[in-house]
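Only one chain comes next, encoded as structure tokens, the form predicted on its own.
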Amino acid sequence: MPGYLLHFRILTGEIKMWLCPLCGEGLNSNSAPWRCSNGHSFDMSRRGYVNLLPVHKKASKAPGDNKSMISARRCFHANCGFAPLMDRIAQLAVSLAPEGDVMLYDAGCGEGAYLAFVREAMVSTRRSVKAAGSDISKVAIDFAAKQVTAAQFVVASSFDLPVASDTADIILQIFAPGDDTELCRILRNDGTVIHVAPGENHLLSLKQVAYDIPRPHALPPDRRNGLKLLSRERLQFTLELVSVEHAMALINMTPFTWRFSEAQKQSLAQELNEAEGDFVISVWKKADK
């Protein structure tokens, strides 16, 4: 299994498969700025990304995760801590991609990691592979596009996806939400979809610190709209906190950093040395009609 690598310098091709946000026509991304052809056009960003995300689909000014989780989470993977579950989440994306050309999505991709190791691991293979990534964040999307320059990527919600159907060959759902009937849309027909959520006790030690009466997660639902079941896994290891600043990560990058002040952040991250990753990991595929 490769390195846990987050930055390469690999361009990939165009990849046709974005769709106009506005009216749902093809995007020639060829050039810049992208244009679909009743007119409408997207600037690229600086870093190469574009923003799919019209302002009228907004629920908020800056939805998503803000600057400070996502350094938080860069940081946090920067220094290894999820690799038992990035290697499985690799192992089952090879495992289940064709033979030869691959493509690769991520919805919800954050900023990017996961998309940049499991890539990785199929080109490792031989495949030739597209990846790409979208998530509603455009902070999370400018990180991604600075680190991951062998993937493209666009600002867009996981529940309208501006993506053309039957395209993905593997889509990633990593502790994100999402509409199933849109991943259905966009997945090819033997695709699969590998949905990781949080197992029962991930991170208790901090869930106990941050409620009085902390609850397990709920596990994920067994049914899913238009999918069907294909495998289920628990992965369990104990996560070990090299330094202060990795502990910190951890803490930032979670819901649970709203719940204490700077001095209890500060104070927690001195004294956690390890806590506890608990993941399920389901592979779906489209159900028979």
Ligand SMILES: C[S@@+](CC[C@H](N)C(=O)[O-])C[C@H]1O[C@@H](n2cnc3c(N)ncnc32)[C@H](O)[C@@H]1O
Contents of the next structure:
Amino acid sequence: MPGYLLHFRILTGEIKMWLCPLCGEGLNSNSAPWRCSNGHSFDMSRRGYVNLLPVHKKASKAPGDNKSMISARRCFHANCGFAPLMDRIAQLAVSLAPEGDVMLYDAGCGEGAYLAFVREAMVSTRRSVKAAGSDISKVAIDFAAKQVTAAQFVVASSFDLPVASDTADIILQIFAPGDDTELCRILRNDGTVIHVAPGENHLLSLKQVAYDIPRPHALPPDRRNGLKLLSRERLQFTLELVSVEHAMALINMTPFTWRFSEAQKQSLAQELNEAEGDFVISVWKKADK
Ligand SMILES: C[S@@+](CC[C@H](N)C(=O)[O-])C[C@H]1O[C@@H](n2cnc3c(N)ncnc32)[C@H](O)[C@@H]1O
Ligand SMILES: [Zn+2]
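Return the form predicted in complex with the ligand of this protein as a structure block, the form predicted on its own having already been given.
Starting with the chain above, the whole complex follows.
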């Protein structure tokens, strides 16, 4: 089947985008609960997302980021903490997406701020965008589904995505783990993965407080299974922390949250007016077979 036809059929619901995590069959997601032809069913939560992470595939009771980290990230993004990064990702996504219908997927979407921003940017170019995201953290997906009602969300691992092959035009993978082969599988042949990782000096001054010997972040790999690197750029800017609450949000949304006591965090946040933002943005395509 030609690519455009396949794509059209996914968007019109004929081919099922979501897969049953128990048997791999397509899920009928047109009505709740979502069901596969083998009788497995998945309830829709009050917020409209579906949990596609079976208990036996969970490594812990509540995997992924916890509520405190997710609400800190929400507060940080609400104060436009990473605005230049969001702008650049959106610019890239818009320039790389096909005209017309676009399937945008955020793997490890957290509370959904990037998916919402990139979707808006794409919609403003008159494309018809189907946006979806997944995260292993149920609380993250709960936040995302509440905030970003124009997108569909599921709880799932990026190492075992319940998503049909050849589905996504643009995949966002932003500070989130994932399996190359899985991302490659759900990517359309001419699709793109936009990957963001911390650059070597990201939040260096916080690191200097937290560690005796602060080590720079390692560069992300320039080889990935099944993918080829199209471009890589470094984006650096100063994070302006507009209030103590904003500074606290930055501390609490990162692993620094585990390094300090509440009192230490409070006094650090009082002092912290800015921090180093340093990011590596890599664009990947499917490698030729
Ligand atoms: C640093 S946060 C980034 C979230 C979001 N992309 C952002 O930048 O705001 C990492 C996210 O990856 C999620 N995560 C961790 N392991 C995962 C996995 N195996 N599959 C899917 N998501 C995972 C966490 O729950 C968390 O929401
Ligand atoms: Zn099934």
